[in-house]
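Only one chain comes next, encoded as structure tokens, the form predicted on its own.
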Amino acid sequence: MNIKEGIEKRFSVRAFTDQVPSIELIKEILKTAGSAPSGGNIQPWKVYVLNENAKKSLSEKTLHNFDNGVQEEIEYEIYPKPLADEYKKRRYECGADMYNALSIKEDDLDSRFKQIRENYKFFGAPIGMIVTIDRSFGKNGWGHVGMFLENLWLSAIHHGLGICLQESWSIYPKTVKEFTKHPDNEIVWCGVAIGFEDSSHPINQYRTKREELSSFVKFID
């Protein structure tokens, strides 16, 4: 497989096999995601890999907090208030073409309600991850670790692993901190399932619409 096809075959996979990646071939990823361009050579990603075990019980505490409405404070804002109407229509579009691969109709609020408690579980992956940065890192250094996310998927694509970034992990920073135990200079960016991909299951059989080239391309003559 060339670049040019992992980047063309990458999606957001929320279901997974039981299959367990050796700790050896994720090791092997991350390595390869380490190569990521970061100006000065900053490097300012930081990444927690939970074992089955301790995503299990990272899990069953912040679905704990999730059902009874527990909040914590949130250390930035995964989407801009407001959010701009071009922007909403495609996130829109995005979780209804989602909930309509699952056959979940609009108004039924218990099976969406379900669909969500599945980021919390990290989609039934084997391993989970937790990407933080430095705090003190502003937009550029958020970029960096953008890049080094985005080479942590093409490599797992490159192994047959599939993935998930899950911002939602963001929402529950003192939760995760439990278990990460990472310094309080940190903060809680996202997390990210990996695994095996379950092919056969409905909701890795859609894919989110893209935008043509006019609509984020301007060419100056």
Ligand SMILES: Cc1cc2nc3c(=O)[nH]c(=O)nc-3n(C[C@H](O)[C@H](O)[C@H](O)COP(=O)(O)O)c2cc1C
Contents of the next structure:
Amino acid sequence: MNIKEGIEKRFSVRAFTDQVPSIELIKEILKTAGSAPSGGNIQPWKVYVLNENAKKSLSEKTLHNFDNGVQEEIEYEIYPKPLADEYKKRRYECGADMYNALSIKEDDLDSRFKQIRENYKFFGAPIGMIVTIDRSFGKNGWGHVGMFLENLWLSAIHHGLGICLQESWSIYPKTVKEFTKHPDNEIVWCGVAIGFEDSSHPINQYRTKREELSSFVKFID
Ligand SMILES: Cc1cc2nc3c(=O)[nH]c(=O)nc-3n(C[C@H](O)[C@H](O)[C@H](O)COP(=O)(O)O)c2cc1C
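Condition change, the form predicted on its own to the form predicted together with the ligand:
Then the entire complex follows, led off by the chain already shown.
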């Protein structure tokens, strides 16, 4: 698969087979991801890879919080408040497309809740990762981690694996830290569910839409 195909074929995988990728393969994927560019080559990304055991314990604790409405102090807002209409519309459509793929109706709150809950099982992926960044970094440092994450994704695709990035883990920073034991100067950026795609699962069948070029590019004379 060439780079263009990899970029265009990439999508969020939210159901995985039981096949466990070897730790050597995960290391190889992470090594490739680490070739990402960053201003001044600061490489501000940190990754905590959770094996089956650690992932299970983190999931159990987080699901307990989720099911019992336990809230933690969040360290960054996932979306701006308020979210401008342009972005709100896209966010709504992305959720609607996913629930449609699962045949979940808009008023079926129980099924929607159950699907959101899957986040905290890493969508059944055999490997989970937590990505952090030193909290001293500003907006551009977070952008550099974004470059690392896209590299991680494309590198995973190259090796036949799929990914879903998960900002949902940033809602439980205290619980995550109990397992990753990252130092106080680091902030949880997102989680990564990684494994082999279950291509028969309906959640992996739909694809999100993209805007026309004219909505985000201006050619200046
Ligand atoms: C930083 C980041 C965090 C994300 N967090 C979540 C998440 O917590 N749960 C989820 O189901 N999808 C999550 N996504 C996936 C997005 O919803 C998805 O990328 C978007 O809808 C576009 O769809 P696509 O990845 O299939 O092209 C995240 C994506 C990014 C880039």
